[in-house]
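A single chain, nothing else alongside it, follows as structure tokens in the form predicted alone.
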Amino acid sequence: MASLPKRIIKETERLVSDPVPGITAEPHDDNLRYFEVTIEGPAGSPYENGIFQLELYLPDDYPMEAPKVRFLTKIYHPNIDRLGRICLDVLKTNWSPALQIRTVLLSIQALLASPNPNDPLANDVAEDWIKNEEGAKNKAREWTQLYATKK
């Protein structure tokens, strides 16, 4: 790990050392700054009981840039696109180098918590949550168990 900046060392040794509950976070053996995630559906949530696979990556310039994440786990969600791209300010807009990574861990977790038609990125989904959110809801869940679900 020598090569890696200091800060990147001590949040994963911190990751590791101190997980965040439904969340783990570990670094691929031949790149120390991607990161093989799970995070798991909230509970209330229409995720509730999925077990959703992410890939993390750490930028060059980490932490003067966002990290850059992604669901790799297929998933019915107005603010995660088909390509599981996630719109959430953390990772944009409202990005500070005070941040770390569990922080985002923690924001896309809150995230599928409570999902925001207002400010989509798969704006066919978005749509059906604002006009029949049930509906929506229902097919999160139906999403959450053939694709987030051990087999």
The other form holds:
Amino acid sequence: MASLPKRIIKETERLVSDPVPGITAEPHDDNLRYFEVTIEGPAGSPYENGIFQLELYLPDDYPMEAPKVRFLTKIYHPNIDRLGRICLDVLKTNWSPALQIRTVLLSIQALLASPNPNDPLANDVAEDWIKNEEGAKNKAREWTQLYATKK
Amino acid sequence: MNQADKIVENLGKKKNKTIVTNLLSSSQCHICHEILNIPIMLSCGHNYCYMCLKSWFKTNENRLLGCPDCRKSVDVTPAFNLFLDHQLKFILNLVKEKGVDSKWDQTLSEREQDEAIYKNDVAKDMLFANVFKNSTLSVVDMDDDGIPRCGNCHWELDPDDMDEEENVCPHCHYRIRNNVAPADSENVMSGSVRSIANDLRRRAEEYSEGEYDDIIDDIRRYSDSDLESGVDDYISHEDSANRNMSLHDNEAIDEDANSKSENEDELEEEHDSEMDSFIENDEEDNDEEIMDSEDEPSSMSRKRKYSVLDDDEENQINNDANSSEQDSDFYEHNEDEGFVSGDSLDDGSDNEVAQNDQEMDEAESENEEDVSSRKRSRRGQVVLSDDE
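In place of the form predicted alone, the structure of the form predicted in complex with the partner chain is requested.
What follows is the entire complex, opening with the chain shown before.
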């Protein structure tokens, strides 16, 4: 395996020394490109009090290519599908090498605070969200309780 | 004591340290997170290392390239920031003199390696992995229903067809450097004036020096006098390769613009109507051009240029009926003003030939002068030696 680019080392150091509130990201011992991530559900959202686990992988072309991020915890959200894949512009076409691990994770946290059912990934959830927002939010709260809360 | 020394003294050690710290921390490349190496500035003012930008552009070869920080489309080739480079080299050399650890040495040698690559790319004319070659801007002609067109081949571009992955002209496959959007504001026009000027600059080699300067002057005049529609007509001229014709048109417009400034109010209306007649004629040219380009697999503007010139010559010889019809039409529109007539368009190539001949003659006579002056000086020497 090629040596780790300096930028990745720097970013990792800073994630530890100057962590983002409500977000943790730790590199895997075996593979320093693989991060175990947790994001706290934003206050005021149906995901409040939940702690969501994600995995983040930095591809070989990073930072020219966006990191690959996926939810490991089940979540009821119109832009996140059953496999945990995330529909977010900065992870796809709007990626920029000036973005970093921390900014991407912040964007995901913001996505939890403001779901966008008009650009859905999980169609059934989005439909539910548009037809009956209160009901959908209740279901999201239920799922957060079920899957994202430490017992 | 000069001004700079005074400032440094007044600030004191602490503030001067802050300045250096600030300079270094703000000179970090947002792509590699290191101190900028070979800083390249985009038109929005953001700076990145050459190597970083090169690989960012290369991984997005056919897409609409944007600034990593502000996303402004990179429609002009980014430039080397000499000033910033000097400042950073100066500071890094000071650090080097002080003696550094092996890690620093490695960093410095890496910087030198990248600089060698940059210099090689400059020497071989392959900056940014050639992503700015075979690229153009989309231009919008307000007199053509505001349809965006490829700046290279004038193929109609449909904004909906422009893929996120491929911002390229479907006809000539040039990458389009700006956002393809139909004209809905005057800003688009001023943008297109700029883009035309840029494209011309790139193609400057196709023109002789005088011709190129004339064209740039004309573009300025158009954009200054709010006759921007004319510029787009003009560029279609340029592309349809009636080079003689367009040059002569513009000479005439020059004269007109001069007289306009003398007696502006009176001539304003007449000027407009003249422009209209030109635009009408240009539209015909455009149609012809599109038909041409449909038949041709790739852009062959140069080749077309020659064929048009040949046609002109034939016209002169055979007095082709069609062209003389069009010319007389032209003449009717413009004869009152002493404006350039259709007939004189054909004469254009003649004139140019004559001009060339004249230039040749001048050059020859210059040579003769040279020779004779040399003879004279030699004679002078002879006289001197005689005196001796």
